[in-house]
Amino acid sequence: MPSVYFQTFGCQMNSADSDTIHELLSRRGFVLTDSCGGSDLIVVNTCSVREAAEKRAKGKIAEFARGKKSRPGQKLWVVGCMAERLGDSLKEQIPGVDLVVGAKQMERIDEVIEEQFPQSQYDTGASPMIFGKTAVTDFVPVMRGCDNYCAYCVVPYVRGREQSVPYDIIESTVKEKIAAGIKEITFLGQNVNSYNHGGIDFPALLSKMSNIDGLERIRFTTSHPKDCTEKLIDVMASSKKFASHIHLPVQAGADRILSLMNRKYTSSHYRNLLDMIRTRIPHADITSDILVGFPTETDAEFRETLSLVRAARFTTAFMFAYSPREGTAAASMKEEISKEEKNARLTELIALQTEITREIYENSVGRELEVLITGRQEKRDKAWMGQDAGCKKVLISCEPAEPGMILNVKATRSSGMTLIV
């Protein structure tokens, strides 16, 4: 049977897209392998959000292309956002790439794969495989594309305009995954709050999903602050099926920078959102994305970001130094901040957020937690791994247990980034 090896860079949407490609290939008899050297097909799913992400992907693709020379017949596909941005020029930059599939083509990926591997040639009887985050958690895209055009972000250009997945497709996909043993679904979109199909908006979609038998826990990402509503938070608070976690990227704490970024909200609006969420969902884990060193950001404005982070007390945050992306509005802005200054600001921000994260984990010791068991450590003491109803990682030493179980436990200590039971 032919084999396929995946290398996926970037966000959860890319992981979901890799899942889709793998499922379509599995119908043609492909089996997943963890060895690129012995595979018949290598699929590299790429990210364009930052220059560093593209450099890592190009380095890996070049490595795979060199290896192909000693593996006659092996194919190398490059898919995703960088593939969309660079197109077939990738074949010129890295000889050995056989197929380039941009992110916008994911809407017709079944046709693309049929062109490469006609299903009639692969009558193996193999069943589609659910290839997800863990054995009991998985992703379901509900939105594709983005209409927000944040000044620093290339996503709208490489993924296209917003499109909502029809409700019946989402419902059938969720039920198929539950039948395959999935207990937790994360609904994905560049901005899930924009979902609207057939008069069903995102809060209504979530409410309907919560009524599906067998679905034990519901998550979603990403939620744009300008579209995060009381209606959405009230739906989250209405059922224990919803994780008490919301990812709410703030990006910056200074209003002038937020305006330049085209984020369409102010820092005070964002702080009011935090108050509303924590009033309705006590102990909610709120996570964020933060970008430092945006063009013309002053030291005083960076200090406003630090002030917001202190007040927000994010459980965790993804933190980055700005780098220009070709084609975005910010790329034409004059760079006035040195790389050294950007890195210094990023280092200071990371140190602050790390301290807050450790404090939040320490404050969770002794509290009762509902932990979904997702798997078992392969090394060390082989403790069970899980996640609480928020976003905190938990290790549990107990027997018997198995993936998919939800256990009520109390953490006895914290390692700083993991709770220990």
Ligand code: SAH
The other form holds:
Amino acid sequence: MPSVYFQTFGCQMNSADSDTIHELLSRRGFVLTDSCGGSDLIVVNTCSVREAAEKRAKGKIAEFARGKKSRPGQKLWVVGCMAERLGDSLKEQIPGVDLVVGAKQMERIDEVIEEQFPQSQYDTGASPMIFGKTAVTDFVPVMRGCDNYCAYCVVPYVRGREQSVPYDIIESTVKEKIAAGIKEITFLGQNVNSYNHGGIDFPALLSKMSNIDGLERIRFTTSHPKDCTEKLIDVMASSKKFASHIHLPVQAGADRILSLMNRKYTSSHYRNLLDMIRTRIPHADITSDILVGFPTETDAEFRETLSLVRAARFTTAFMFAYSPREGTAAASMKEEISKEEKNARLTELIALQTEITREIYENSVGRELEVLITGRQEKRDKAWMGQDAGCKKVLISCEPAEPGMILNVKATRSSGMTLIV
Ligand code: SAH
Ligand code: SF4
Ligand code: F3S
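Based on the form predicted on its own presented above, generate the structure block for the form predicted in complex with S-adenosyl-L-homocysteine.
Below, the chain from earlier opens the complete complex, with every other chain and molecule after it.
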């Protein structure tokens, strides 16, 4: 049987897309391999969000292209967001690339695969989950694209306009996954709160999902603060099936910068949202994305980001130095912050957030946790990995368990970003 090797960069949407491509190839007889050298096909799923992400992807593609020379017949496909941004020019930049499929073509990926392998038989019967997946947690995209045009961000250009998935498709996908043993689903969208299809908005979608038998835990990402409504928070608080976690990227603490970024909320609106979430959902984990060194950001404005972070007490945050992306509004702003200054700000921010993360983990020791067991801890005998109802990783080494079980436990200590039972 032919084999396929995947290398996936970027966000969860890219992971979900790689899973879709994997499923479609499996239905045509491909098996997954973890050896790029021995595979008949290599699929590299790329990200464009920062220059470093593109550099990393290009480095990997060039490495695969070199390896291909000694492997007659091996094919190299580049898919995803960088494939969308650079298109067929990638074939000239990196000879050896056989096919480029941009993120906007994911809608017709089935046809693309059919065109490439017209002789292959398509297996319609089997459940997608029989193709070598034993996970208890999975992603379901509910909307794609983004209409927000944050000034720094390339995503609306490479992913296109917002499109919500019809409710019936979401429901049948979820039920299919539950039948295959999935206990927890993370609903995905670049801007998931703006889901709307046939009069069903995002809070309504979540309510309906919480009534599906067998779905034990529900997560979603990413929420935009401007669309995070009281109604959404009420739905989250209405059932224990909803994880007590929300990823709510703030990006910056100063209102002038938020406005230049086109984020459409103020720092005080954001702080009020956090208060509302914490009042309704005790022990909620709130996580964030923060960007430093946006053009014209002053040192004083950066300090406003630090004070927001001090007040917000995020469980964790992804923190980035601004990287200009061609074609975005911010790329034409002249007053760039120097690389050294951006890195110094990032280092200071990371040090502050790391300390807050450590404290939050320590404060969770001794508290009752509901942990979904996700799998074995490879290195340790009789140890299990899991996640609490928030977003914290938990290592359990006491009792017999199996993936998919939810255990009520108390952590005895914390180590870095893991709670230990
Ligand atoms: N849809 C999500 C995330 C998009 S990209 C959202 O709206 O929050 C993930 C994160 O990458 C962003 O939240 C932002 O913090 C960061 N990012 C986006 N563009 C960037 C750029 N040009 N330079 C540095 N970081 C960037
Ligand atoms: Fe990018 Fe903003 Fe859309 Fe998120 S909401 S994907 S940061 S444009
Ligand atoms: Fe990257 Fe595309 Fe996701 S640019 S962050 S992989 S939507």
